[in-house]
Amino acid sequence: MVNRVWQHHFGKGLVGTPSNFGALGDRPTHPELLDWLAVDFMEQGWSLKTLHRKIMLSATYMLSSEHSEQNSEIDAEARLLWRMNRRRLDVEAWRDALLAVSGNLDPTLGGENVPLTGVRRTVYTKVSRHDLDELLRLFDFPDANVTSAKRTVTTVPQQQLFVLNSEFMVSQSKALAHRLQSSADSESERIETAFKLLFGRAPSEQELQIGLTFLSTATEDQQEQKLNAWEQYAQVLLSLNEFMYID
């Protein structure tokens, strides 16, 4: 259990084969740490909340994904945990994040299962074993017919096509554009708000200028587009890797 919680936070467990601790499975990278966490987990009354807190407040969890040439020569995969491995959000977290920044997310707790077309958190979504939703299937949701110890991560063209063309992404882009346009009077302030909202940082001077140039150019050709300038810009921001990946 401790190994699976570790895998949830780091993308890979201390034992790389979470369902096989036997002779044919991977050896733990940090056996003493795994033993210590397991004993502490039991002593804390099998409290998952305490385990999550202990891992997430550790110096290891707080490491950045910054590259080090010297460390990479010794341990390219960072199995010894000298940095945080960059990884993509699970589809549930990514969908929730899209709804949250666009202002559409319904944060209500509890209740019945709902279709994925709604605005509830993805954890409340109905999952069909025979007809899995396109969004879930496309972004590596596991097969609901079998148990899955860890998810595969794929990068295929259809994922980007979904981001560019799906009604879901268009809807969130329009909602985000409306939210940004209502947040400030000047284009510069709206772009700064967008970066703080989506990426938790201010835009660089170059990013700000690119945004202003795009908005002014797109506005001139707006009659030929299905989305207005701000809706196009919002869709670009939602499509960026920085929004989808954990650094």
Given for the second form:
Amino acid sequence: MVNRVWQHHFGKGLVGTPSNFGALGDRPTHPELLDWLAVDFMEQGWSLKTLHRKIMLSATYMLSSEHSEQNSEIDAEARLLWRMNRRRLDVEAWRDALLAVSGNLDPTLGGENVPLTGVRRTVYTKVSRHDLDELLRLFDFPDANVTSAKRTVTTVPQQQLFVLNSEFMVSQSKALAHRLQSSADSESERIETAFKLLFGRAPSEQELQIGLTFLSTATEDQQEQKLNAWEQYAQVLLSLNEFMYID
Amino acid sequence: MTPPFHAAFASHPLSRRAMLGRVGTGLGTLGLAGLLFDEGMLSSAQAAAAVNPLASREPHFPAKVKRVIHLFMNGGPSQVDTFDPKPMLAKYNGEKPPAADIKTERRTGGLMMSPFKFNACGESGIEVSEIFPETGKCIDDICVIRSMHTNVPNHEPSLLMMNSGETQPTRPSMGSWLCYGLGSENQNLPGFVVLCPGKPVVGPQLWSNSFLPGIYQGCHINNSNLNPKEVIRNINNKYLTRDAQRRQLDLINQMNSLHRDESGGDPQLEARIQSMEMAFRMQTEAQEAFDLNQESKTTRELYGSGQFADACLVARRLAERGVRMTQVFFGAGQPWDDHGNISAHAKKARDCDKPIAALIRDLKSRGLFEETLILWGGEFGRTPTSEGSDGRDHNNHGFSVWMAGGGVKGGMAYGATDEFGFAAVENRTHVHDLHATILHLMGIDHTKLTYRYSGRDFRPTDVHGNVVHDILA
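In place of the form predicted on its own, the structure of the form predicted together with its partner chain is requested.
Every chain and every other molecule in the complex is listed next, the one we just looked at coming first.
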């Protein structure tokens, strides 16, 4: 239990083979910590909330994923957790984030499962064992006929085709563009709003400039396109690694 | 004990430094790990391969065959009406001697002779049913295996067995295993393509990646519509001109590069940057691959018209472009399943006979035949005894498949069924043996292509299978 929860928070468990604590599996990187957390978990009445809180309030959890040449020499994979692992959002969180920033997300809780073509949170989607939805399968949602202790994280062109060409992405881009254009009058202010909304930070001077340049060029031929300059720019922002990977 | 490489591959791509740190461990599996370790090579090219799961890689040992085209006659064609002549059926027509009283799924009647004549073909003189005249002309390039057998006389388990080596779901399909082991030669197309005008019985499970990473799943193309702009999902951008999309991509690259540099060069981020570029190229290349209008009139006439003919032509184009496995289903559902009116086999044969011969000749004329393996067959065969008045029931005890292409002896009939064509008796070849042989032809030791899942190593042949050396050229 404890190892699975740790894996969820850090991208990799204290034991790397979460379904195999046996002789053929990984050794724990921090055996004493694992034991201590396991005992504490039981003593706290098996409360997952308490476990989450304990892990997330730790200094280790609050480490950034910032690189260090010196530390990399000793422990390139950060097995000893001198930094946080950069993790890709799983498909549920990524889709939800896209819907949230575009403003399309329907935050209703509970109820029956719904098709993925709606705008509810992905956790409410109907999952077909026979024919897994394409978006889910593309982004490494496991085959629903098998157990999956740990999702694979693949990076393949078909995913990027979805990001560049799908109706879903275009829909969110249009909604995001509209939201940004309504938020302020100046283009610079709109770009700042975009960065705050998507990345929780202000754009750098360089990012601002290249954004403005893009918008200006895209405006020149937007009559020939089916997306206007802001919709194109919104799609760019939604496609970025920073929106998909937690630093 | 350090975990097998694929566990790391499954989580994050390793930086070059991290990979170098693992050299000293005992990595025994093929796929990425075995290759990297066995060749002692950890150049940045190989490090990049860990980042791209479809990067082409060398097999265990040198092999001629680089790709497979599986012409899958789903529903189960009858061997005694196609590639396994049984004169005794005429002699004992209507009777049911003890040797013909073998249990199958349904009750069957007496022996039923084939409505079709068999003719000796080619220089090898192998007899082929009259419903396959064009294929018969190519018999000297073909190795017929008449002694196939499988476990269950039922479609679902047998379809799964033929496609993924196990009667129960869910295991990775052969195409997925091949892509896992060898990658693909063309990064701008899927490595495993499945053509079916609709869905066959069982459906997507037949080309599933199961516990292997999702990229190894077969890319199903519903070839009732071969419009290049629509064949692969999201292959076409409907909103922007190519220049405008390029401009978007340039900005994406710029911003992703800034982000990556801030991170100190995280390989995951680099992988996605490269993947974006690949996707951009894939748009044109994938559309082009499926565009049959590029073919000459002569070639179109060689294959003939019809869904299966077009599919075979697509298969040749994909082979040419380095797709590792192309599976062509004869049709949706289970078309060869003639429980009644076995004569209906004739029309189906007509639909595929000419395209089959065209495919063989076309591959040869383009110098691709020696590197390609064609497999023809269904999930099981049919009973020599009758079902109803004129049909045949499922038969898992004996059936025929054939192979042609690099590494396979042409003009050969391997193995035999009993005098009535019911059960395989001589050189019995199980589906596992067929799989082991196909892998061997591609340079893979089937016992060494493994993936650790759920606490043990899995492989396409599980714990079974022997290579049939006698049919190897």
